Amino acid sequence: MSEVAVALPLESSAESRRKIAFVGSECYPFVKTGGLGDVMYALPRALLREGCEVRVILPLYQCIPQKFTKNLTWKGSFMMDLTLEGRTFFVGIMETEIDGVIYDLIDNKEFFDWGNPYTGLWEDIPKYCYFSKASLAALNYLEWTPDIIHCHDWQASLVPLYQKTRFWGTPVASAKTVLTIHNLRFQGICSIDHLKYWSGLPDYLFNYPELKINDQECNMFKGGLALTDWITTVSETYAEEIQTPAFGEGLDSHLRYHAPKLSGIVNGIDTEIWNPDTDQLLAAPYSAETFLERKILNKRALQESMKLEQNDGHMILGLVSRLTDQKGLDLIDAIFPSLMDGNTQVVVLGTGDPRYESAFQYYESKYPGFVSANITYNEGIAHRIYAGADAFLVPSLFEPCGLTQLIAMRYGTVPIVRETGGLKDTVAPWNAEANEGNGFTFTQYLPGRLLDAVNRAKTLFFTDRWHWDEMVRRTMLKDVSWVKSARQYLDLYDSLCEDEAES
């Protein structure tokens, strides 16, 4: 079955509900490796509450737990051509509904039935060529024509290219496309021959304005950014940063050229999942009204479970992160001995670069009772750190949006962040004169600047608890939900559809 053969009638434009299709490589609770999985789950739910009709399309990976796959319903299958020589591949569609959002999982054992979601770039290129094309073909097969196809990161970046070429004249060609950059560091770069073979896209797209980056290589993300109708990224500051050589990852000039169709909308968090007042993983749930009496109970429970010295007066610094250079771990490593003043404790949760894993394990052995290094990822421990810590470290080299600082604020744990990307957009620095702000910030990426920010936080914590508690209350009352961001996305969708109607 070819994509052009599915010539179905277009949906009536009189429908009042905006129809949005999300296409991405991961989505909580099915599969999640990072913030993309959270966004693919939470934003569709927020749009549903705004009156939209939403479908999420993702691969049916073999690694998805059976408790989710057992509830899938078979919706049908067809054969789809791919590759330069037109090889055909099976496309199955399995569907489920969760809280009003429809999830369509693309089934193909050859591409998705082995390994983790991301295995290696050479193997992932064919996988996501197939997935991008199959997503559009599935929408046609299901006779569900969206107003907007919202694609996420490089794994779905070929959708706009397929839509405007191989699917021209079919129902999905009427949709407007939005491509969101979650992290520009990952782009889908490979040899021209490799992508040309597996994608089967027209030769003219393998040129400098679209896919080509040099005589041998092409870039999937670059092509998608060129042909999509609109580009978003996950904070206003990151939208500006990626147009500079320092943050553009080689695509800064490309993004400056496409700046008229580029905007930033900051992420939110799912405030039903992340709610300290109803969180069953905590020793003592609490709210902005009860935190003074009950947050301390979580601090004591964290100290006990992490084998830290029991002392209400100690300040606990929390860190829940991938242990990589991007997250500013080199800065923390450089200042760590200076943090250990006999009154400060550090709790770390995460995995990553072995040198950082080893460093935190060393500090745990050197400072018993004051450092806990949990070199793993455990959802329960993460919740308990957010609730039990006093302050939270996010000193990132770059951070497109960041979710951990939003979760920390929701739990009344004051963030200490570098002013970059979404960290700058979401954390207002403490202003003593005005008694304003919800965190402590620094600008230059230097160990001394981070230490200064931590010391400013310590000074307030140890010498002026009234103002510290006021800040805690402000952080808990700050709106970090998806409500505002979902409305900004809906305004963008409406604008794109209205422009199409006027043209």
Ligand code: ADP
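Positions refer to the first chain, counted from 1. Note that the rigid core is defined as the largest set of C-alphas that superpose within 1.5 Å between two forms. Computed from a prediction, not measured in an experiment: that's the story for all the values here. What changes on going to the form predicted together with the named molecule:
The Cα position of residue 338 differs by less than 2 Å between the two forms after fitting on the rigid core. Relative to the superposed core, residue 116 undergoes a C-alpha shift of no less than 2 Å between the two forms.
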The other form holds:
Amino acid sequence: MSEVAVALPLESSAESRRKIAFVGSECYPFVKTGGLGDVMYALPRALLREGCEVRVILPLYQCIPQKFTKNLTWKGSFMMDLTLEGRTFFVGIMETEIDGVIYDLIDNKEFFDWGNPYTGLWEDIPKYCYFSKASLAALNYLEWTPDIIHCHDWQASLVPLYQKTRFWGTPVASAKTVLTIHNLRFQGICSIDHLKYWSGLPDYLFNYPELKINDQECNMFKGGLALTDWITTVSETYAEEIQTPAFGEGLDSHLRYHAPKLSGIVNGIDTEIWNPDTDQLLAAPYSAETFLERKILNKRALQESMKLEQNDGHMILGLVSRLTDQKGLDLIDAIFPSLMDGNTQVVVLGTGDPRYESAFQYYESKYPGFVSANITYNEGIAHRIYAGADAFLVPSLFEPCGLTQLIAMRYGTVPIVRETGGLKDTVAPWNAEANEGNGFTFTQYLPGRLLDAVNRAKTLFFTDRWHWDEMVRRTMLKDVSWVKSARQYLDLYDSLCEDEAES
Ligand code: ADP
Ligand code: GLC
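Return one more block: the form predicted together with the named molecule, after the form predicted on its own shown previously.
First the chain shown before, then all remaining chains and molecules of the complex.
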């Protein structure tokens, strides 16, 4: 792990430091399937630099590599009741510290010994009922009472419900809760009987519209959003979008109702992990000063390792993504033959929907030397694509924030994005007259619009390299760090705690 200078504000003392508990289902470097894992790693570190004390609570999944589990310290264990029948389950707390952030991993083999880390909703619902309740119980057990419990996505969304019912009167009940929506598409929907049984939450909660969808089904995320003290989502535009039927995933009216306690704070990236100047995974590290001579070395290395035709003049389009409908892959599929002009290469890294996996494999066989489809999850390849590609595709149908365009910009790889969610908030469109912008954008979700944006990028790349390089330099210098957003979170935490002090 890299060294972090923990510069505490002068007035910070152990007593005055805000205590924040993060609760979520994944966290880099232990376990990551997407951007949630990145945020659970990077935001606590940024808050630590702002003078907070931060603990991250996550499940001790079997799939966490041994190199991390072997360094955990046992902090204690206890039995906890769960389910309507009050069955008891083991809760172990295994702890480690990385650069000042404390990680408490909840140990229970019945729930966490299978899956990668998710399995299917039927099993995941009991798993995350257990996890949400165990997180609160662990905080009380550790006698560490946070000012704020910051919960993430549906998997941690029962925390505010447990906190305000089963944990009422215990130390942890004094905390304020924040629930962040990273992706509203996944909500933890199941039959009322299933959740009632596993959560063991009071019966009356199931009689109100907070949890219920209809007489048979309920929704964990909906319940958490209703009972949490504050809701954030990961960009300002997504905060607006989810209040409309097109993006609300059935919860738009619920979110409009709760809009007074909803705000958007855009994600950043960890600029130490994602630093092209120090990145050991690259063929040739480079900076905004050296990219002209050195980024090309990464392009050559990428072409070589991906068995692509070696040619500095070709334009490489990169894609690193979960292969799901969310990511606008049907648009890419629709225009693929039009991308292939003999001078353009495409490198894909991702896993997911078999439909997209086989489409990209098909294009690889159809266009040898011009397309490379890497159907796998691999951090090293991801770094090398961010560095070696010239432009980066993120044409998402919806995108709460999106981190890949931020990483691409940090690596001087020009993003081509659809103007939705965080993509709209983070990528300024190229403006030829003003020589401004750091990417190419389009709005309507249509293959032709994406093709038009790619063609605009190609025109600049192939015919006006001076302006292209200027844009590369601008994207590399753009602030994509967590600093500004971590301060916004801190202001939010402060205001929630001040409200408490005044009431
Ligand atoms: P989402 O969370 O919706 O998947 P984000 O853009 O927020 O999208 O974050 C995706 C993260 O996962 C980025 O760090 C990206 O580099 C990483 N990632 C996605 N797919 C892969 C893959 N196949 N191999 C390595 N990293 C990947
Ligand atoms: C989700 C979203 C993505 C966001 C990430 C981290 O997975 O799909 O847009 O960047 O969470 O907040």
